[in-house]
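Taking the form predicted on its own, here's one chain by itself in structure tokens.
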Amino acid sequence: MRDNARMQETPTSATRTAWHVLGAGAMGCLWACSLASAGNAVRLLLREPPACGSDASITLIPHPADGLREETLLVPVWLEAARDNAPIARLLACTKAPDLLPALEHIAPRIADGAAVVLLQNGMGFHAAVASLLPRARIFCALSTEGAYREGSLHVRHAGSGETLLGAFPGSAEIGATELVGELGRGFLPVRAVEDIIPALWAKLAVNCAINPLTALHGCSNGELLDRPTLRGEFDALCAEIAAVLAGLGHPGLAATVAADATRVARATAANRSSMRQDLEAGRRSEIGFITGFLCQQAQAAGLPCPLNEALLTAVRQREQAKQA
């Protein structure tokens, strides 16, 4: 096991551009991983390091699309408290959707002005808020396929190689999320560019809301929703609702998709426990407020009915509470 040579290079001041990762979970670590490899200064941000700033690695057992020669890497990082006060100019946000906000909270004074904030969550419903916290930002959302889990602290494993698409939140930066791609893409996870994010958003919520509530509840893989007939009778009941809604909320060509989009994907990451499933067997809080949540939301404020969503948000809030009790 060594360092990369890639991840050794030290590019001169001028190039090297320092970016705060927030949330040491597997993306987290994905993602500082990445930002390292192309010489990003990257610090990790923990509330509470082992030893606060202080050099680390991050354990990476890399993808093979990555074109990283080593089979398991050590990546150098920085590890910083939460609580420093040296400021961040970029920031990649990469806890779960429920954390985001006092997270941001936390780090807020240290958030310099004109700073680039890109979050990285699922769900819907939170970047306006993050906008209005942090008002002086520029905040950008970011949709990733890339799959990875967490072997141990610090210890991650790229599973599944995908593509995250970039673009800025409307009415909070000014310009367009271009500049930051050609900086969160130098490393070995790909980053595309969009003008208009929102409808990305949309449809990855929509995919979001047909598969992780079911397989948290049902405690099956992505690929059992299509393959069990009683599991497929609930997705396919589920995927028909969705799409009404999207109908309803003034998504047409969304609703025409989505159950193709759902059935896709699930078939795609057959193998795969969704995050909602091992957020819910570990006792952790879910994602579920941001997902099928936003979607009942935006349901009940135009008077759709959506019976199945709201069931489901009901189980899933009901199975927290019990492992958390």
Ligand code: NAP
Given for the second form:
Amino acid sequence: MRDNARMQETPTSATRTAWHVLGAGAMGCLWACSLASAGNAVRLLLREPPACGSDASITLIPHPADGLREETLLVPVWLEAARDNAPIARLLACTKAPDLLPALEHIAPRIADGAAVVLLQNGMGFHAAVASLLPRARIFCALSTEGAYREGSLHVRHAGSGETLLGAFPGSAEIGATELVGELGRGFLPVRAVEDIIPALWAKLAVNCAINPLTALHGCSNGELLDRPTLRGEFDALCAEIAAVLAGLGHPGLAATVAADATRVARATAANRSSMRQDLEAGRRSEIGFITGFLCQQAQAAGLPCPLNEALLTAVRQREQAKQA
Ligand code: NAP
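For comparison with the form predicted on its own, provide the form predicted in complex with the named molecule.
To see the whole picture, the full complex is given below, headed by that same chain.
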């Protein structure tokens, strides 16, 4: 094992940007490695001061598409406690959605005026709250199809190669995401700027609403939703309700394609265990409140019925509470 070969081709320190990455989980470690591989100074923000000292390495098992020659790499990063006081100019927030606001509240005093804050969480309903919490920061939304999981502390496997879309949260950043893509996309993870990220967030949310709660509650793979007749019936009915809500909320294009989109994703990821299923099985709180919960809130505010989604939201929450009790 040796340090990432790309580290030897890093830009001069004058061209480096310090990136703080919040959350040392699967995505936080993966992105920290990608940013470090491009010569950025990376500071990984932890809840507590690091027990092992600040000078550390992440063990990365890269994906073949990363173009990294080694099977396992040690990527040097700097660990920092959230409660330190050095200012933050670039932040990539990689907690799960329910942890995002509490984590940001802790570090809000450190966020510099005009700082770029990139939110990588799945789901919707937290971006506006972050913009209110950090009114002088520029908030960006990132939507990633990369797949990664933790093999241990500061040890990550890049299991699926994808792409990350980056867009400014409307009203929060006057300039678009192009400037940031130059920094975030310089590593081995591809990043693409989009003019309007909101339709992409809705499209991902709609597919997640169709797949995640059903797989979590039935303990089935994504593909079983299509292949087991009783589950297929539930899946089709849920897609129809999601489509009706989307149409009522003014997203007719998405309403027309959600069933086909969710079917395509379930087929393409047939063997996968959805993240919500993994969370429930591990007794962790899931992101349901920012997926199905957000859809239900929007539907209720618009007077649109969504009984199937409400029932799934309640059932997942009950399952979470039962596991945590
Ligand atoms: P994860 O492995 O659970 O990592 C989240 C990390 O955030 C954990 O290390 C957690 O620490 C840390 N954290 C929580 N609160 C914190 C705080 N106050 N201060 C510092 N650190 C804190 O989750 P993930 O898989 O990386 O997912 C992160 C987000 O990316 C989710 O919204 C997910 O849906 C999305 N996403 C993930 C993938 C993927 O393949 N993993 C792909 C696309 C999108 P503890 O472990 O101590 O709680």
